[in-house]
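Read the single chain below, which is given as structure tokens and is the form predicted alone.
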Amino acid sequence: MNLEKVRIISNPVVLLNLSTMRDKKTDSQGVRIATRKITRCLLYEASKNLPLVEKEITTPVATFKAKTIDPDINLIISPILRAGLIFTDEAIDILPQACIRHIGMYRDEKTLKPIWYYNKVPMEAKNPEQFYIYITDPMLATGNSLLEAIRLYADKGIPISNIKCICIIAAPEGIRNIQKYFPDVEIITAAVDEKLNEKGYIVPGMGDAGDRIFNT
């Protein structure tokens, strides 16, 4: 596992909310609130790769050139349904210029392989070097769903360096799986846990993220 391509964000705010989110005594509302706070921190970190340009603006006291995100890029947030939806509201608040393209997959509990049921990424990618992609999924377990999502964008010619994977909790097995096929993709996470259990759940993890977030 190449930790040079894994950025672990562990500031006190993230650690506090990660502890709350993991605790089995935390109800769904508490899990959602904690998750949103973590996702906001992770998205801020992910956005450091966005290109900047200078723009002339006028304040109440002077005119000067300020730096801002290049308005000509194509910024895409791709949540993997259903648990990845928790990133959407925070992403729109932080990066209102982003386009949200949902990806729907669920995991076969026997094979642990992803099964597609929704794909909102059939767009063309003219000038692919101008596309910046953030794929979001709270739990990076086996990594199989995330691999499928990365391929969707990589197959359009979008540079791997422009594709970021944002996960709250990651397992070493999932990271190794991603890096086997896409060694240069950066993974941004709040924690790398111990392992996967025999059912493919992250240990210690937080249980089923979708169930806990949506109270199902």
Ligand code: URA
The other form holds:
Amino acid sequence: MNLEKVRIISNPVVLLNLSTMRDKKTDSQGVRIATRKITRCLLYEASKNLPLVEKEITTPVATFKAKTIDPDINLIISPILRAGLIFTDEAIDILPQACIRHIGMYRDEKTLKPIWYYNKVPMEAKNPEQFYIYITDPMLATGNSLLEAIRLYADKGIPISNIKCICIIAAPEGIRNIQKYFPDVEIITAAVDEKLNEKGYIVPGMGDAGDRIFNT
Ligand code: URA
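Condition change, the form predicted alone to the form predicted together with the named molecule:
Now the full complex is given, and it begins with the chain already shown.
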């Protein structure tokens, strides 16, 4: 596992909320609130790769050239359904120019392979270098779903340096799987846990993120 391409965001606010969301005593509403706070921190980190432009603005005191995110880039947030949805409200709050392109995959419980059921990424990428993609999934377990999602964008010619995987908890097995095919893709996460268990759950992890977030 190449940790150079894994950005672990472990500031105290993230750690506080990570311990809350992992705790099996935390109810679904508590998990959602804690998770959202972490997603915001991770998205701020991810946004460091966005290109800036200068824009003339006038404050009540003076006119000056302010730096701002380039409004002409195509910024796409791609949540992997269903747990990845927990990123979307925070993402469009802090990055209002982003569009949300959902990716629907579930894990076959026996093979742990992803099964597609929804793909909202039909668009062409005419200027692929102008596209910036954040694929969101709180749990990077086997990495199989994330791999499919990365491929979807990489096949459109979007540079790997413009594609970020944003997770909350990652397993070493999943990171290795992704790095086998996309060694240069950056993974932003709050934690790298110990391992996957025989059922494909991250240990210690948080259990089934979708179930805990959506109270199922
Ligand atoms: N998906 C989850 O929700 N939890 C895990 O531990 C692994 C995959």
